[in-house]
Each structure stands twice: as C-alpha cells, then as structure tokens.
Amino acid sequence: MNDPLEARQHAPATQRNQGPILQVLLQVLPPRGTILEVSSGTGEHAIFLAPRLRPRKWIPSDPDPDARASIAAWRKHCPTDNLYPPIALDARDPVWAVEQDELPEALQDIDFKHDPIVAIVNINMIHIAPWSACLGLMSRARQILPPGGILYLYGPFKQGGKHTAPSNAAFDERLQAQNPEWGVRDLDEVVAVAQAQSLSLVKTYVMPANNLSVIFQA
C-alpha cells in the first residue's frame, strides 16, 4: 500500500521566502477570522504559516488534484488544528467553492458567521497563470472580502513597465517560452485591475530575491 505522505511535493523557494512572508502577514492581516489561500501549490506555505497565525483559520486550495494531494499529505505530516483540508478552486471560476450555499465537505465545520473570510492570500500565482486568473482573483476578492478585508499577493513584478532585476527578465523569458499566456506582470496593471474592483493598494513590501508583497484592502 502506498504511503500517502509520498504525495508531498517540495518547492525549494518556499524555504527561502516563508519567513519574510510571515513577517508581512503578521503586520497586515486582521487579528481573527479565516484566511483563504488561493493556489496553495505544494502546501508548504500552508503548513508553515497556519500554526504561526493562530487564532486565524487557514483554508488551502488549488485547481490541480496533484497539488491538493501534496497539501493533504503535508497537512497529515504537520497537523495543526487551524489548517483545513484543501479544496478545489480555480481563480477563474465564476463562483468559488467558499461562496456556494452547499460548502465542500472539508469546510462544513467552519462557522463563517463567527470566522468569516477576512483575507485572501495568493503566493506566486499570477505570473504562472493566464491573465484571466488575475482578473478572476480580483473579481472574487471583491465579492468575498468584507470591508477592510485584505488581499495579499506575493511574487515578481515589473514596475513602470520594466523588470526590477536581470534575473526577473530571464525568468520572464523562461515563463513565456513555457506558456505564452504566462509572464511577470506589471504592477501598475495589477493595481489598475484591483482598483476597478474597488480594492485599494495599501502598501508594497520589498522582499528577498527581487519579489514584492503587495497589499490590497477591500
């Protein structure tokens, strides 16, 4: 019988950026409530961040079943009572699972009246997804987040139409060679999409390896 822990995937960059991300989240997140992580990938961020952000609850999600299996395996390996099982969610979906009247089984223990979703966290997604994923993220964030709710983005960005480092330019070329719909996004364009959805840019933080943390508020 296969060991379910073998489903765990590993992203080396996670080890480098999880500490700095935590420090920003501790500054910007509301003190209570539920955090929805969109595009959780391997699940390593979830198992690191969730226990350090108590009493907040953390819902991981990903559209890829292999990623969800990895998240579930990491959750089993590093159990914490405020981290929920992963749910299937694609940022481009017109309605997300957390908005539906009948919630996924994994979320039926959450009292969203007591612990509403007050923040959406999205780490390293919009550059390895079609632009429509960014549009969907902003659209649903507007619908889901309460006034004062936080949308947190992390990743590489162009600024003023230009790359901030040669390494980011090379990374952008590799992404677009892999999929023409991918690529490092221009921060001004991302902010414009957010503002069109009534999400205000609060602050940007310079992060390691030429990345940014970008904070929006509903």
Ligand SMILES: C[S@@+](CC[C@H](N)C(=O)[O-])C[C@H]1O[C@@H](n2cnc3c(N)ncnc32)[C@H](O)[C@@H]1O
The other form holds:
Amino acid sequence: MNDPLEARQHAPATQRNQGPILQVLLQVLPPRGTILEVSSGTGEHAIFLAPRLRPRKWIPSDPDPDARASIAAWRKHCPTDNLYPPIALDARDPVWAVEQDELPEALQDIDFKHDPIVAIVNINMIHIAPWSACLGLMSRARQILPPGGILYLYGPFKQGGKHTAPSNAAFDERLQAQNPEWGVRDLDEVVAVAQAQSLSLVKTYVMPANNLSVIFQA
Ligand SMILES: C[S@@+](CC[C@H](N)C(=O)[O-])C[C@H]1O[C@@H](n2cnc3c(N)ncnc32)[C@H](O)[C@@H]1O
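Same protein, the form predicted together with the ligand this time rather than the form predicted on its own?
Let's see the whole complex now, leading with the same chain.
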C-alpha cells in the first residue's frame, strides 16, 4: 500500500524564505481571524506559518491535485490544530470556494462569523500563472476581505518597468520560455490592478534573493 506521506513535495526555497515571510506577516496580519492561502504549492509554508500565527486559522489551497495531496501529507506529518485541509481553488474562478453557500467539506468546522477571512496570502504565484490569475486574485480579494483586511503578495517584481537584479531578468526569460503567459510582473501594473479593486498599497518589504513582500489593504 502506498504511504500517503510519500505525496509530500519539497521546494527548497521555502526553507530559505519562510522565516523572513513570517516576520513580515507578524507585522501586518490582523491579530485574529482566518487566513486564506492561495497557491500553497507543497504546503511547506502552511505547516511552518500556521502554528506560528495562532490564534489565527489557516486555509491552504491550490488548483493542482498533486499539490493538494502534498499539503494534506505535510499536514498529516505535522499536525496543527489551526491548519485546515487544503481546498481546490484557482484564482481565476469567478467565485471562490470560500464564498459559496455550500462550503467544501474541509471547511465545515469553521465558524466564519467568529473567524472571518481577514487576510489572503499569495506566495510566488502571479509570475508563474497567466495575468488573469492576478486579475482574479484582486477581484476576489475585494469581495472577500473586510475593510482593513490584508492581501499579502510575495515574489520577484520589476520596478519602474525594469528588473531589480540580473538573476530576476534571467528567471523572467526562463519563465516566458516555459510559458509565454508567465513572467515577472511589474509592481506598478500589479498596484494599478489592486487599486482598481479598491485595494490600497500599504507597504513593500525588500526580501532575500531579490523578492518583495507587497502589502495591500482593503
Ligand atoms: C511556484 S509554485 C509556489 C508554491 C508556494 N506558494 C511556494 O512558494 O512554494 C506556484 C503555485 O501556483 C499554483 N497556481 C498556478 N496557477 C494558479 C492559479 N490560477 N490559481 C491558484 N494557484 C495557481 C500552482 O499550482 C503552484 O502550486
């Protein structure tokens, strides 16, 4: 019989960026409520961050079934009472699973009246997805977040139309060769889309390896 823990995937960068990401989240997240992570990938961020951000609750998600299997396996390996099972969520979905009257079974225990979604965390997605994923993220964040709610983005960004490091330019070329719809996004364009959805840029933080944390508020 297959060991379900075998589904665990490992992304080495998570070990390097999870500590710095935690430090920013501790500064910007509301003190309680539920955090929805969009594009959780392997689930390593979720199992590292959720227990360190109590009493907040954490919902991981990913559109990829293999990623969801990995998240579920990590969750089984490192049980954490405030970490929910992963849900299927594509940022381009016109309505996200957390918005529907009939919630996914994984979320039936959450009392959203007591613990509303107060933040959406999205790490390393908008450059490895079509631009429509960024548009969907902003549009749903506007609908889901209450006033004062936080949208947290992490990843590489161009600034003023220019790459901030040669390594980011090379990464951008590799991304576009893999899929012409992917690519390192320009921060100004991302901010413009956010502002069109009434999300204000609060702050950016310079992160290791030429990445940024970008904080928006509803
Ligand atoms: C580079 S991985 C990052 C995963 C994780 N956040 C991390 O930093 O290790 C990109 C993730 O984005 C997810 N993804 C791609 N397109 C997406 C979309 N339209 N909506 C939500 N997630 C998406 C992929 O399935 C993948 O798990």
